[in-house]
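So this first bit is one chain, no partners, the form predicted alone, shown in structure tokens.
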Amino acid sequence: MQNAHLRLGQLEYLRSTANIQTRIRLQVDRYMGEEADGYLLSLYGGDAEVGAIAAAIHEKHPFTLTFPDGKSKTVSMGADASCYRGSVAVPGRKQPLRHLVAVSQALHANGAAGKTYLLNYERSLAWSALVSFLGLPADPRWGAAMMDVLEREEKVQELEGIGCQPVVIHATRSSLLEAVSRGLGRRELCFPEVNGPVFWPSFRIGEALNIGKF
């Protein structure tokens, strides 16, 4: 976690009416995007600053954001995106942060319309996720070989991200049905030698943010 600030992105607003012309940075440490659509943004700040920003993603204005690299590029989290707002208390200081996660619609339907996004790949962690939300009759075991094709296929596409490294698997249920049925077919996967439960891997909320690494 050294030199954090580092790898933090910036977040700009620029409001303006009749008389006046307010402007708003706020840091961010967490973003996932593609091209002008922000599909999540995690950022804090002062509690009018950070208000001010969740009334600007509900009424679906652009912002500025920057990088860390000191890339700049116009994005908004689009139509009927949702804000969660939190507080940070941080020592030495007598009122606290104020934090918000906006999650766009897209994101809110992850795994719909053939696209299913990640924080962070890890082979076996997507293949988890997209069984889950894809509501696939798979086993753990078959992760590996199907995550060959997919990444074969060029269905794993990076995003743009701050503090985090997103990724979306384009496949829908009925393409990961094929597959499997073909790498049944040809003996790459294999039934369970018994009847039972399966068991799956579980993974810790820290290990899908990487928060190690970031």
The other form holds:
Amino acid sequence: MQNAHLRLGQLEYLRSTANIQTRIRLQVDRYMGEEADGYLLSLYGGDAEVGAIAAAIHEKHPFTLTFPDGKSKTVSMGADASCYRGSVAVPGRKQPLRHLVAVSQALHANGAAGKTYLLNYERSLAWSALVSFLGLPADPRWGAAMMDVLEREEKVQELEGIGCQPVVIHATRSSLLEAVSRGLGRRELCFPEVNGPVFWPSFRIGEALNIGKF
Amino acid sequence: MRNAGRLKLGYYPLPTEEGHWLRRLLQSTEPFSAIDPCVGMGAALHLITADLPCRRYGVELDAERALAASRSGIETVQGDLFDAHAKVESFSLLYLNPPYDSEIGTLNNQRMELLFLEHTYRWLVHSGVLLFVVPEKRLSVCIPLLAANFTGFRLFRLNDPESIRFEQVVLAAVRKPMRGDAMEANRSVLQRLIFNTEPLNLEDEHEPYYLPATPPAAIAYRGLPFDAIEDLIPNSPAWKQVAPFLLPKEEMASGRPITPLHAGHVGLLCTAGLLNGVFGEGADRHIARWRSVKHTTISKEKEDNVEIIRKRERFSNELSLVYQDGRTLVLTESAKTVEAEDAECTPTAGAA
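In place of the form predicted alone, the structure of the form predicted together with its partner chain is requested.
Okay, now the whole complex, with that chain kicking things off.
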């Protein structure tokens, strides 16, 4: 893809101590959040800058996030956010690029408390994630019908995103079990014909990140 | 700038006719280097330097336009101008038509016209020529910088309907560092020119600017290659660590065991979720799915007016069943409570 800068956000962190004011700006390639709460933040840059942002996340400091369309807002990853780091070797550069993904407590417990967060919405991925996170006895072929029900009941809500089109699905295990029960009772869902394991599609993170890429 | 303008990266090229008129302002007999820091597809730079013995250089943010400029014979760097660097005093002509916008940040947001000029004016040799295309009202922020570093100012109005709409003018100037009283006098001249004098008509005859000779130049790009990084970043180890929170887990074992499983083996495989699937016959056919659940028990003790809170974590297993006729069943180690429903599986965050 070309013109990646059009899809990048910018994170600005300002820290003032007694005599020193530090301003750090980094590129954000993925963000998922709602109002002032950030759920997932992926950014990259130099070693020192990424280290400073990781420290700030652990200290629950807020940041200014600028979206690709120019809108800005102050966000925080909240308490108990986790930071995961990686290095990416970029051809033509001596030093590897530092990459940081910060995950909020809410996303860490994805599926719990009746909220399942997804970076991009695609029905088979959404159904597989719901079944896996909530521990549902289900069949992959039920995905279309079940996601129809959830969409009709407006349980799938869009979140703010950078580099992705995130959604949150409001559904608990008991509500989904009830919906499955209704569907089977009305014969809208077909039960597997043969006994044995139920095979689910597998997803890789690269595919999940690129679903709905614009 | 409006969002429509931002989407085009502030790309408002110089009207072709105006390029022909601007060309008449320049003269040179010896080879020289010219740069357009917002080169677009290169049309303006080609028009302005047509038939001149010129080496053309450009910087462009948009990948498609940068490619078009390169193909037209301009040595183009694709990327952010502020990450592009050239040696000072390496160009004879600086044609600058920057985006008409402001910085977006929390502090001290400056006009882009000034920032682009600040970054590039040092690239001009002494006696090199600046052609600065800006809305007339935006020139005022550039007065201190222009007064300290340029002389020989002339202001021209552009006559194309689009240029009239944006009140575009061209400020032509010659690079010459000015200090002390000379700078103050220069500032007065510039202020009079901008605020009190009607701009000249570009279509009239004007004395040309003579461009000094310069050797071939080079532009280095020190910024991040965002396009390449965008393709590389999904393979980052950080994403692999985050995948369990975003993607469904693959809990499936297939194949035939070497020896028959005894009850203990079956129990272990069941609770690990490796024997999920469809079981039973007739009305009892069902899909079974196991999952591990973490329970946290919190106890509070008071000792010498100090409250001690103890948290004890343990894991247990749950089995959910859905029958062919629609019945569902959740088997847990204890009776289900409303408060505990679906909140009990919340794992604690583990920092990496």
